[in-house]
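Given next, in structure tokens, is a single chain: the form predicted alone.
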Amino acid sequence: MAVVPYKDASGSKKSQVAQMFNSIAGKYDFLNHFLSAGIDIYWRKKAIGLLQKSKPARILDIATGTGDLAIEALKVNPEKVTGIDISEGMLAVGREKIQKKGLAHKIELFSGDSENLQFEANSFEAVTAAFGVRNFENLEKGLSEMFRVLKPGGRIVILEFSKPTAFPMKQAYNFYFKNILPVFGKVISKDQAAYTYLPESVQAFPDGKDFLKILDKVGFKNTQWQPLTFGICSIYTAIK
């Protein structure tokens, strides 16, 4: 059974996500780097650093959120970086920074659902996505969607939480998870069920070598996983 946010709400998964996000937009930014101690940061600066190499012409953000991972991408100086998500609460904040930075002619983002992307195949020289896969209704679908968009060579950046294994830092951050970020999430979101859909939703993904396998499963080669912060974050990355 999938993990939704809204545990007595009888939507799709998908449809609860989006209320959930619509719900937290207002807050999302602050909670993001208040309750990583601004790792989230780095783990953004890192992810898009692999892109370096390769210089994308068009990159697609999905899950973009607030478009904190589609602003660091412009380091590789993309000619256009497009984001896309399901909820327009989080939109209209990511909208309103990127016009404040005077970004809007690089970046553009619109409403869009991962996993029936709008994009034709072999669009995209990258596809990135930050803490956005663990929220898909259908994972494999949506990666597949990934792969159709990117064209032939492109590369694919996954940024997502994972779960440490080593002692302490497993029992730190389970307590972390379970006990101290759900209360701080809702004092200041004013949503209970978002901090406390999160560890769950970290729990349910598969990450690691698990994550690899379905993404060789749905036709992605040099499939690789990088953990970060003592495993607290992976980073994904796979070649079409």
Ligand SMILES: C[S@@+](CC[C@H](N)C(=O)[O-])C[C@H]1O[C@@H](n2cnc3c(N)ncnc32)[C@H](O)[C@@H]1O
Contents of the next structure:
Amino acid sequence: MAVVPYKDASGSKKSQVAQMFNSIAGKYDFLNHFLSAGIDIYWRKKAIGLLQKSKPARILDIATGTGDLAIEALKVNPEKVTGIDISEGMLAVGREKIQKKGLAHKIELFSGDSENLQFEANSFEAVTAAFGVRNFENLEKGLSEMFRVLKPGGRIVILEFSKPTAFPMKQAYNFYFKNILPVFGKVISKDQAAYTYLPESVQAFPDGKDFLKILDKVGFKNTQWQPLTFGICSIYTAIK
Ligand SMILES: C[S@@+](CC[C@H](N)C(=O)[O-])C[C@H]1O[C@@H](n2cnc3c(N)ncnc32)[C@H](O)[C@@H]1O
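Okay, that's the form predicted alone, but what's the structure of the form predicted in complex with the named molecule?
What follows is the entire complex, opening with the chain shown before.
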């Protein structure tokens, strides 16, 4: 059974995810940095650093949310970064941030579904995603779409939560993720479910070698995986 944010609601995972991110959009950036003690900023830097050598001209950031990975992607000096997301609330926060930073000529954000991308095949030299793929209703469909719009030879970089396996980090992380994070998340975001859905969706999501197998199946080559911060998070890269 798919893990969904609002267990008693009847909508699809996709509509529930969009509703949840619309509900927490105003507090999302603050909570990200607060609940991860700022480590999320370092994770995004690490992920984009992997594009430094290939210097992609056009980058698509899927599930871009409030645009933090899209903004970080400017470090590799692309011509343009395009971000798409299903949550209008998250996009609105992102657009305002990009406008304030004077980056609107470099980054464009559109409403769009990662599982049915509005772009032609072979359009981007790189496709990125941070903390997005775990929320897909159909993971293989979403990854296949990333593959389709990527140019041959292009690279994907996916950042996603994973599960630490070594003692004592595994135990400390589980305690924090299941007992502390949901309490702060609920009080600050005022959403009943979002920060309970987070640990539950991470628990159910394939990580490490299991995730690489799915990338292989979708058709990617040179699939690689790099755990960060004791395996709390991982970066996956692959080539089309
Ligand atoms: C945890 S946020 C990550 C946002 C941003 N990438 C970051 O690094 O902070 C996940 C985002 O994925 C978006 N999302 C989930 N499923 C999606 C889909 N099928 N298509 C596009 N966006 C999706 C949500 O709306 C949300 O903004």
